[in-house]
Structures are given as structure tokens and as C-alpha cells.
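The chain below stands alone, shown as C-alpha cells; this is the form predicted on its own.
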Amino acid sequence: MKKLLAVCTMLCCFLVSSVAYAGDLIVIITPSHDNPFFKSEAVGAEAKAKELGYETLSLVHDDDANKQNELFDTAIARGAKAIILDNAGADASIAPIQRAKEAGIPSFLIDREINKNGIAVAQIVSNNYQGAKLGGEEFVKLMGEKGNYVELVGKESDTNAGIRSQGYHDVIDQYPDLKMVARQSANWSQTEAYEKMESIIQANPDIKGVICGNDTMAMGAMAALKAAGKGDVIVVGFDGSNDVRDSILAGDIKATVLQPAYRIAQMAVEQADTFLKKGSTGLPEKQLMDCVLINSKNAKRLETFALK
């Protein structure tokens, strides 16, 4: 009978410690699940995480600052081994990243960079210059070198927004007989590009071409010129969606720029246990993701941002 109670104990004892391990947390923060690149996000690291064992706990943020504060708290509170975040600003995220090191949780930042090094342990984006660059090459490209153009850029205090709009910039203005017409900030936001681009088309009835920050703005912006009766204006996007792939395929959108948020949420969990378990990824902390242009000749291939 003392036989039976000790390995009972022991066995108790096991159970406990494995269920500990199997319970640790890690927190998945990200913009709105209702882009589709977002969502990618947070299902690709929650896949991954509990490949490895872990809970997860996904939280959206809504590209506000305060409420990424509150989903700080909760995930300290919580007793979360690491945070996964796609970041509410470069310059507003530094404090909340810092008050979870200083708790003990560490941060793997994924697709939006912070303005400050050695906060996070890893800050693994996209290359965005390099891949704006292809998406301004291939604008060129269908727009003949010729024709006045729209820009729709991401939200202003989103670092990538500069970026891309760097990236297309250093590209189309060597081209001279190129005319940016308007530039207007859609905030990533398929609805605001409907939005904007009914008035830009109004006042200016004769655009070539609409570049844009990202899929959801280039859709909204596809949507509007179509209900205007000009579908045929060339329109670029950024991200790899299948709602743009499905697009490009019907000969609507012509190309966008596949950045690997899946994957590149997955390494974030991967480097996250890395760390957990030996003190150090081995990885620097900025890490970039090359970039692939996706038309028509590539589209089939697109499926859930990443190339077949």
C-alpha cells in the first residue's frame, strides 16, 4: 500500500510539473484580425506555439496605443513566458516592451519595427524598402513610364508606411513624365480608400494609376474606380493577400508585394522557446524578410501569404 502511495505521489508529482510546462502562456498581440494579413498573423504564431507545447492568448491592439498599454498589463498579469506583438506604434510601444522586460516577459516584435534596439529580444520584419522597390519597378512597368498616379499610404505613424512609400518614391521619381496627382493617407484601411479615392477621382478624372501601401487600401481603391467606371486604372498593392490574388487572377488589381507574415510569425515563436529554453536565439535582433512581387504570372501559386 506505501508502495501504491509513493508511485501515485510520483505520479501526481509529474502530472502537475507537466501540466505547468504545458500551461506556460505565450501572448499573440496584433492590429485587427479584420485584414487578413493580421489574421494570418495570429493564427500562423498560435499554430506554432502550441506545435511547441504552449497556451496562447490572442489580443488585438486596433492600432491604439492606450488599449496595447491594457494588453500589456493583462499579459504581465497573466504570468505570459513571452509576447508576440505586431506593434501599435515605433515610438508609442517602446514603454509597454520595456515594462515587460523589466517583469521578466520578453518581446519578439514581427512586421512593424520600434525606434529604440535591445528592448525586444527580436524584431523580425519584412524587408519593406526592398520590396516597395519591386512594387514601384512593376508600377513603372504597367504604366507605360508615362501618366499621372495616385498614392495611398498606410497609416503616418507606422514606420512601414514611410518605408514603402520610400521604397516607391526612389523608384517612380526617375521617371519624370510620372505625376503624383494626389497623396492621401487611407490609414491601411480598405473602407477609407473607398472613401478617399471617390474624391481624388472627382478631381482628377484622368489618373493612369493607384499605388498603394497595402492590399486592403488597394482593394478599397479598386472598388471605387470600378464603381466609377474605371477599372481599367492600373492598381498596386502590398502585402500578398488572396483577396488580391483573387483579383490580380481576374485581371482587376495587376500586382502586389508578398510579404511572409505567417512565417515570419512562426520563426518569432520559434526564436520565443529558443529563448525561453537556453537564454539567447543566436539571432541578431533585426532580422529582414526578403520580399516577391506577385502578378499574373506568379498569382496561382499565393496562398495565405506565402508562394506555394
Second form
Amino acid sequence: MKKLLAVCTMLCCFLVSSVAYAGDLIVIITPSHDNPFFKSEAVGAEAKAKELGYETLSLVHDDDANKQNELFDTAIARGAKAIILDNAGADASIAPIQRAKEAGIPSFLIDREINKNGIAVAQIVSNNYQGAKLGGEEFVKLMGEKGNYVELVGKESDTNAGIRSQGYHDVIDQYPDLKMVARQSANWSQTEAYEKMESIIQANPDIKGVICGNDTMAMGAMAALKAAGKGDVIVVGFDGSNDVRDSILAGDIKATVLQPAYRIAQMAVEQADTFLKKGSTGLPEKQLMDCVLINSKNAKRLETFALK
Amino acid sequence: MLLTAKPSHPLIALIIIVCCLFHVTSCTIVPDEEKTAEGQEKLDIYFVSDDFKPDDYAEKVWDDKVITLFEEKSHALEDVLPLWHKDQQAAGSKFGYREKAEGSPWNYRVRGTGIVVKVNTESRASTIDIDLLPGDNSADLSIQIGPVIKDSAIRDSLDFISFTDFTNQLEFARLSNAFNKLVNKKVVGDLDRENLMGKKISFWGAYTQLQDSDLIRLTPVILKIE
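Having seen the form predicted on its own, could you now give me the structure of the form predicted in complex with its partner chain?
Full assembly next; the chain just shown is listed first.
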């Protein structure tokens, strides 16, 4: 897999290098496209960049900070004009962004923030706290304000995992009859969520609900629950992917929270373009984008991380 | 281990005793306000550190900056309402505040006087409904009276606060909670909650535009009951 990826990356580099002179280069770096959320970001950024006359190079760091370092070296070596980044760690990403800045390449962060201000030009993130409170309130309502539940948390290196958990608990903990029986990280991963959920079910047969930090974990949890004959357990996710939309429409997962991932990626490219032309985006560095609750009422209108 | 060990020399024993005493006296007991009434364990949330003290921050700006801003720069709600019910975007441009445009709801700093026409204290997110004067017997807004306070209306209506000034979303969320805690402590904490019906009330506060709703859910910073 890794080898294949390396070959692909090299091939991409080669392909792009043959046309790089046609226009200025914007490098787009995201986590693995296995998760449709990140793929949507890359596609959104690419589309907008091409529309504005840029060449693009889309790379994935697979949530590996070392690999992200190498990708930054590539971007710097190739003389990128700007980097659009969904990063591989709120602390670990500070150094490479700083290095790019010193090399004269501005970075525009999407989805995930870093724990330092003033080195990226923009950090456009979903209002995860607002979104998690929406998801939490819907979960409480679905649960009828009582029962045992499980929380699946995201990746520890990502502030989004922390903030969503905080938002869920700021709502759910107001209800003393809702009891959390297990809380584990499944690292945003569908397969990991499936495996963790399997063992949680064995230890806690009387689960009424599962609240998840993202949609891929919700998909994994739902699959494990159905396999155990517990398809009626209430599962809530976060992201607004087409997979979860279909699951909601099929009556399985009950709700999720839409992050405008596609639009955020496009905004980052627009701001990069403005910055390159005018020397400033005219906007604050850190920008929050509000999320929208998705349930059976509006799921039909959801398509590729946007409401129609 | 330590308890069963027998120091071979009285001096060593003395040192150990002094150390123990020092250790004990150097302890400070800090009440844990984050613990819920049900005695639940405090959750471990990634990236929450004690370096940032949101309660201190909120307390520091409350009297001089927050209250002052509302006293000096808030709109009479009756001026906002006609446009608000017609076109929320237009009302936002004219009366609202937000740090940036796309993907952010409008926030409003408003004031007014009215009569309490409904008291909802069954939910922990208690509210009172207000009919603005001159009254028409229908509620124009809800005022949150806690203890659960929804939204981040206070934080998001303060034009001297920018998300960029904070390390991450965790800090920014905790700041909002700290403001809401102060509302509980300083604004609604002493209310005679069960005897509010029919009272005349003057308010200064903030509300945030909600999704798909024209409900005004105000978080108060000043309440005067007559």
C-alpha cells in the first residue's frame, strides 16, 4: 500500500512537473482520501484553484507528521505559491508551516487548526463546538433523556476530537439519567470503530445509544451493532457524509452534523488567491464556519458536504 | 513501603518527618467546580490545559468592558424587531455584529422593557417570555435564566474578542462557558424564579440568530425587575 502510494506520489509529481510552467502551483495536503470528507476537501480545493488559473498538486499525509514534513519539503522544493492544508496534528504541524513561511510560501489551513497563531495566513475550521452541541442536543432528544450510552472519540492529535467531545458532554452531562458506560478513541477510523464497538457490546449488552466524533466511526459502530443484532441502537455522527446520509434515509444512523467541508476548501483557495494578489486576505486568521444538524427531515438535501 | 521502613538513625527519621510535614502543609485544597452535582468524574478532554484561565479572563472584562459595551452600544429591541421578522439578513447588516461574514450567524446586543408573560422553569435551561411594552399580550422574546444557558451569544457579540486571539477551539469554547457562568452568578443567580410572572422587567443582553427560526433567545447581562 505504502509502496503504491509512493509510486503514485512520484507519478503525480512527474505529471505535474511537466505542466508546472503553465501556471502558479497550489499544493493541497490532506489526510487520506479513504475518508470521503478529506476527498471532498481536496476536490473542492482543486476545482476552485483550477477555476482561478492555478496548477494543483494534491497529496495525502495519512495522519503521519513525518510524512507531512516530507510533503512540505516537496512543496517548498517545487516553488509552490501557496499550500492548502488539512494538517496531521495541532502541535506537530507548527514547524513545517513555519518552515514554509520562511521559504515565502503561505499556508491556508482547513478543517483542523494548529495550536499557534500568526504563522498560517488563515485557519478556516468548522464551528465544532456549536456543531457538537447541536449533535448532543439531538442525541439527548433521541435517547428520551435517559439510558446507557457509548462515546467514540477521534484522534488525540486533533483539536477537533477534543472540542467535539467537550461539546457533546456540555450538553449530555446536564441529564443525570444518561449514563456513559464506555468512552474510547477509534482514531476517526471506520474499521477501528467496528472492532472497538464489537468488544464494547460484549461488555455492555444494554447500550441504548452511541455518539461518535465523526461519520466514519459512526458507520463502523452502526455496522458492528447491526452485526450483533442491535440495529435499533441510536447512533449519531459528525461530518455530514453521503454514506451517513444514506444510512439515515435507510433508518439506521439517526443524525449527523454537517460541516461545510467542500466550501471551506474553496474558501481557503479564494483567500490564497486574494492574499497572493493583494498581500492580505482582509479577514481574521482564524475563522469559524457554523455547522447544520442533519436528520431524517433534511438528509435528502445533503450532497457532498453541502445542503442543496 | 515508607511506613514500614525503619530509619537506622534518629536524624534520618527527623528529616523524613519534617519532609512529610512540609509536604502536607504545602498542599492547597482547590475546590473542583467542574465536577457536576451528581459527582461524576471530570472528563479528560484532549488539549484542555490549566494554562488558560477562562473564568479569570471573563471576570476581568465583565464590569469595565462587557457591561459598558451593552450600556453604550445596544439597540432598542423594538427598533430591531420589524426588520428582523421581515428579513434577518437585512436586520443583521443594520443592527447585528459578527466577526466575519460567511458561515457565521448575526449576533445582536439589545435592550428593552416588558412584562413577563410566561415562566418556563421545568427545564434546566429555564426561560422567561417577555411581552415588550407597550404590550399586546404576545411574547416578543425569551430570556434565558439558567442554570443551563444555551448559545455563545455573549462571547460572540463582543467586538473586542476575536477567535484569532485564542490558541484553539477548546479555549474559545471555555471562554464562552465562562461568560455564561458569570451570567448565572451575577445576573440571574438571585432571581426569585417562581415569582416572576407578570413582573415588569428591563433587560440588556445578546442573542444569536438561530438556524431556521426567528426565536429570540436572549442571554441577559443586566436585568432590572420592578
